[in-house]
Structure formats: structure tokens, C-alpha cells
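Consider the single chain below, provided in C-alpha cells and representing the form predicted alone.
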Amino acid sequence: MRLAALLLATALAVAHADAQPLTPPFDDTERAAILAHGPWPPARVNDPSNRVSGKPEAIALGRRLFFDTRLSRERNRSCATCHDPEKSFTDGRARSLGRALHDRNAIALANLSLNRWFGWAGASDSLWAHSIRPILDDKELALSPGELHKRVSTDRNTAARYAKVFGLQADADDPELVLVNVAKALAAFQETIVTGRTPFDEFRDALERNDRPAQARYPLAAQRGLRLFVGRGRCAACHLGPNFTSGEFEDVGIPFFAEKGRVDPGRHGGIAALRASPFNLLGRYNDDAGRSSALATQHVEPLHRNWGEFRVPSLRNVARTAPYMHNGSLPTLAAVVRHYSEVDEERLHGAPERRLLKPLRLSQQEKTDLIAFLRTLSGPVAAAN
């Protein structure tokens, strides 16, 4: 009795050693910075660029495509093989493996209302011109607009949905607009994918308000790693915000090299891509009238410094969403972290002034704080059922 009574009180003091505010406490500058990173969840937003963003039928047909085989030339595929919900809309490899072994990692998808650009190049500016991509990628879906309108005409459900959602019978409607349709009824449905509240986010709040005790919950080592996080670390400066992410690209240092004697362009690929689509929101598909929503992509252009750039990715759920960078190439939360604590700076291509990376040289201690700073940064992913 006496020596279990003594293993709980040990149990109970290391407990409240690892609950307790910071010491010292953040500064004005660190709080103004951690109260930055919210609040969550943002306020919903429609997208102006897809009329039936936010409508429920459009919800409902989106959710039923994304989880359709037909949309694959097979019929053994769908959106949902290489965004799999019970993985946190991702699949968990490396490299996503399709109809072919694809050259880059499967994006998790959430809170994807929230971005300027899509996928790990930015070669799509909206989540409507992106889901086009997959349909007809070769080495993924590989479905021509021809048979996919012809599959969607001819299912009874599927059409009397659609024309639910559209105002016209698909078979009336040419095979490309079909096509950009039902990319908008998927685009409506990924919107719902939204992530929860987390730990940071309690203890983000409870700061902001002074909430000692609520504070106090929050894991010293997080505070700790968070204190690193905003300060010399200096992550927040591409990973900002409510979802922590700047939405833009940056070289980190990963090799880009798809595989020998193949270089993957990234950044520099993806607007070249962007800017000859037909899908993009210069386009006639683009459903906003005053075309406020193309002002990006009526000015961006390719720079030499964008080859070897890739999507700087939201850290929520990152804990979720292993392996990681563009390639998959580091494994687990220990790997990117070490990676940025030695990452070689020769390989960073850009102009040297303008190069926000720098080896962080952190102690072990540091490197086991950051980590326990970014899992309190997973929540439940939910989305429209």
C-alpha cells in the first residue's frame, strides 16, 4: 500500500512539474505572436469563383463523386484512394501510387478554403481547377471529359443530381463543361473538410484572455517548444497565421530531383502550368463576375529563384500526417525538425539575401520541445456527411 501510495504521488508531481505557465513567462513580443496563430476555426467563407460553393445539393453530389469509382478509367478508383478520410485525407506514402507511382506526396486535405494556390506547385488557383487535374492525370483517374460525360449522363441518380445542382441535364451540357461541373460539386464538398480545435488552440485563447489556470494545462515542454516555435526558431515566419502556412513556396532544401537525370521544377513548373490552363481564373469558367478572384493569377510570373520551391503546408494535424515535404522524403516529425536544425545551405538555390533558412543547431532538448509543440496541433477532421 505504501508503495503504490508512493508511485501515485510520484505520478502526480511529474504531472503538475510538466503543467505549469512558463518561466519565464512569454514577453509581449511572443504573445502578440502566438495569439497571431488564431482564433480558430475561421469564419466559413464561399468561394466566388464556384456558384454552388456552400450548397448543399452540390455538398451532397461532391461528397458522392469523391467516393465514386467511376471516375476512374478502371472503375477502381476514386478521390478517396489517394485522400483515404481514416488517414486524414491522405494515403500515408511516400509518393502516391496511382494507375503510376507519382513523383510527389498526397496532400492532406483541409481547410482547403483557405488557399490562393493548390497543390504542392501552385499549378491550379482554385480547389474547383485542381480536382479537374486528377480526372484527366494519366497517372491517376485518367477519365476523358468524353467518358466521363457519358458516365455521369447515363447514371440516373448521378444525372438527376447534377441537374439538381446545375439547372441543366447533363447530357445537354458539352463533355468540358461536364467535366468543370462536377470539379465544382467536388470542390464543394473538399470545403467541408475542416480541422478541429486542438490543444495549441485552447491554450492560444486562454492567453489571450489570462487564464493562468487554463494556461497551465497546456504541456511545459509545448510551451517551450512554442516559445521556440515564434521566436529563434523564426518557423512562424512561413508557417503564419490561424492555419499556420503563408500558402506560398519556398526552397528548404530538399533535393528536387524526381529521380536520376529528372528534376521536378516545382514552383517554377507550377506557374507555367497555371498561366496555360484553360481551367484558370482568367477562363470563361470562372463563375465570378468581376474577376476580383483572378488578381493573383493575372500577375504572377515565373522567376529563376522558383525552381525547387514547393507549398509551404499547414502544420495542422501534422502529427497526422506523415511522411513529409513535397517527396515524402522524411519520415517522421524527428527527421523534419533535424532536418532544419542541420539543413545544408548550399542547397538552397535562392538569392543568399533573400534565404530565410538557416541551420538552427538545436540542442536535443530543443528538438524534443518543437515536437511536442507540433502535435498539439492535431484535432478531429471533420466534413459534411
Given for the second form:
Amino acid sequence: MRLAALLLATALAVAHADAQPLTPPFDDTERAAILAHGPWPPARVNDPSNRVSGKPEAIALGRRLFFDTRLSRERNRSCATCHDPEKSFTDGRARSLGRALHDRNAIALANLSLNRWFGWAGASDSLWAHSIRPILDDKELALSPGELHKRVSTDRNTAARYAKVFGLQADADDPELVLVNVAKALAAFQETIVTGRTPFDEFRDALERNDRPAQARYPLAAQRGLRLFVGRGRCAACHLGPNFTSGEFEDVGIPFFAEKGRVDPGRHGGIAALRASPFNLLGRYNDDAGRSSALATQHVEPLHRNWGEFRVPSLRNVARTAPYMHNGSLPTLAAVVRHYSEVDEERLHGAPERRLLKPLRLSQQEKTDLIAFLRTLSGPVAAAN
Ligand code: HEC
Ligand code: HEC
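Having looked at the form predicted alone, could you now put up the form predicted together with heme C?
Next comes the full complex, this chain leading.
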């Protein structure tokens, strides 16, 4: 008992010796802005558009399919080829390499239940619809619905699991329905990929309960970086809330030429693809009878400003998901911070009065602090197994 008390007192003294208060301390505005990035983790919710969301048997089937190379035409690739659990569910490449070089960087799969739109351009409005795209895409898995139907129904184990989840025999379904159901099982698995608590979350909660010793465990450089993030840097105008994203689309001046003479239209093309898709939430495969999940899709219209806009990415686990941006053109966090420090206003094509971005002209110290902060957003990644 005495010993325990002594150890505790020593631990507190050590924490205290390290405790360097930020000067001046965070004011009320800063405090409110910081608290808005939590709490974490968020409560788990099922996707109303996917009737098998959250069902253990669907999750198990989806997990199997996610790693199954039979989902690719040549039986040599799976979802995990580009979304590798060992690499935080991304591929570590600037642009993905499937059957051909992709225009875009593979998005690290995590916390997907929080997304309103999927993909860098938001070409899908549900996780299951976005899981159909790579199966059919010529550059990714390139499987036709007919061939998928054949492979699912002729493999006894997969067919039995499929029948158990969807209550039908795979071979009795039509190929398009099998495709949608496979995607819904894939979505059920992907929803279980979540990132855990981070040093930032510990600090945020300590700030909320005014626990000074716990706050002092968060490095001072990260605290200064956080001050920049919610303050002068205006990062939190777009990277907001517990998942550090508005979930919407912006232009931050990353060149959008996919190759010489060909542009990636970003959100503009994403809206066109979304509206044309038979798998969007307005279509017959949405399991949400009330259709309230389809409201945002109903109202989205392509505007001129959407050219060259890309989805604001979450910053959770960002230190582990290099390289960065929709085309993987920035290799490190230092390069990203340099980009925001020197952003070229000529490149931004939105109206100047609604621009959030100005070159920040950060000092070397400020750049280091901002990176130190971004590094505290990493936590363990978990997925159903
Ligand atoms: C060849 C590499 C490759 C393969 C294989 C692949 N993906 Fe992707 N994935 C990508 C790329 C690149 C993006 C970004 C695409 C975009 O923005 O249009 C992406 C984006 C996604 C997203 C969007 C995540 C978000 O936050 O918006 C999901 C979900 C996804 N993939 C699931 C899958 C599933 C499920 C499979 C297997 C059926 C799969 N992917 C196979 C490269 C790949
Ligand atoms: C106007 C909205 C906006 C502001 C302000 C903003 N960002 Fe971003 N951020 C984005 C968008 C959009 C992207 C993706 C752009 C692209 O791929 O073309 C992005 C990408 C990033 C990435 C790369 C993440 C990845 O996974 O590829 C990081 C890191 C980042 N921002 C950090 C910051 C920091 C730090 C600040 C403040 C200095 C900041 N952002 C300010 C919208 C914004």
C-alpha cells in the first residue's frame, strides 16, 4: 500500500517535471474548437441503405470476399491488393496499380460509416455502391456481373454463406442482384475497420475535464501545432469534427492533370457519375424504405466550381497513409505543410471572396509544430476477423 502510494507520488512528480504549460494557455475559443474534434470513437450506427449492415454473418462473408482473388478477372488481385491491412488499408503508392495505372491514390479504408460520399470525387453515395466500382472497373478487378455470379454460385463455401446471409440461392439470383449483394457484404466488413484512440484524443478529453497533469503528457510542440491548426492555419475550416473532415469537396490547388492533355474533373465528374449510376440511393437497391438516406443525392447538382474539387480527406492516421492528395503527388507530411505554407493563389479557381486558403508563410518552427500535431492523430487500426 505504502509502496503503491510512493510510486504514484513519484509518477506524478515526473509528469509534473515534464509539464510545460502552453503560454499563453488555450483561450475559450481555442478550447471550443479543440473539443469539437471529439469525442472519439463515435457510436456505431448501421447503414439504413444496406439491410445486412452490422450482421455478423455478412461481415464474415464480406471479409472473405475482401481478400479473395477470385473477385478479379485474372484471379491475381483482391481488394486487399490496394487496401492492405499491413499498410493501414492502403497500398503505399502515389497512384494505384491494378491492371493499369490508376489516376488516383488509394484511399485508406477506415471509419467509413462516417462518410456521406465515397471516393475522391464522391462518385458514390453509399459504401456498398462504392464497393461495386472496383469489381467492374477495367483498371481494378475487371469482373463482369455474369462472371461474378458464376464464381459465387459455383464455389460451395461462398454460395452457402451467401445463401445464409441473403436468404436466397446465389445461382437463382440475377447477376446484377448478386453483384449488389456481394458489395453489401463487402460493405458490412469494411464498416468494421475503425481507428482507435490517439494521443490527441487523450489530450482533448483531458482538456474537457480540466485535468492538467493529463494535458501535460501531450508534447508541447503538438500543442503549438494544434493552436495553428484551429487558429491562424484555418485547417479546421475544412478538416473539422471528430473525423477531421467536412466530408465535402474543396480545391486546395493540387494540379489536376492526370496526364498531359487530360484532366481529372474531380467533383464535377463525380456528381455526373453519381447521378448516372443505377446503384445510387435513388435507385431500386436502396434498402431504406423511407428513402431519407437519399436526400443529399436528390439535391446534388454539378456546378462550375466543382471542377478540380476533391473530397476533404480525414486526417485520422494520416502519418501512416503517405503519399498524399488525390493523385499522391505529395510524398510526406512536410511536403503537405509546405504546400499550405506557399499555396499558389493563381491555382485556386474558386471565387476569391469564398477562399479559405491563403499562403500561410509558416516559419520553420511552425512547420515542425504542425507536423508534430498531425503525428498525434494516429491510433491502432482494428477490423473484424
Ligand atoms: C487497383 C487498386 C484497387 C483495388 C484492387 C481496389 N481499390 Fe478501392 N480504391 C482504390 C483507389 C485508387 C481509390 C480512390 C478511387 C477514387 O477516388 O475514385 C479507392 C477507393 C475505395 C473506397 C472509397 C473510400 C472512401 O473513403 O471514400 C472504397 C470503399 C474502396 N476503395 C473499396 C474497395 C473494395 C471493396 C475493393 C474490392 C472489391 C477495392 N476497393 C479494390 C484502389 C483500389
Ligand atoms: C479549403 C479547405 C481546406 C483547408 C483550409 C485545408 N485543407 Fe487540407 N485538404 C483539403 C482537401 C480538399 C484535400 C485533398 C486535396 C486533393 O487531393 O486535391 C486536403 C488534403 C490534406 C492532407 C492530405 C491527406 C491525405 O490523406 O491525402 C493533409 C495532411 C491536409 N490536407 C492537412 C491540412 C492542414 C495541416 C491544413 C492547414 C494548414 C489544411 N489541410 C487546410 C481541404 C482543406
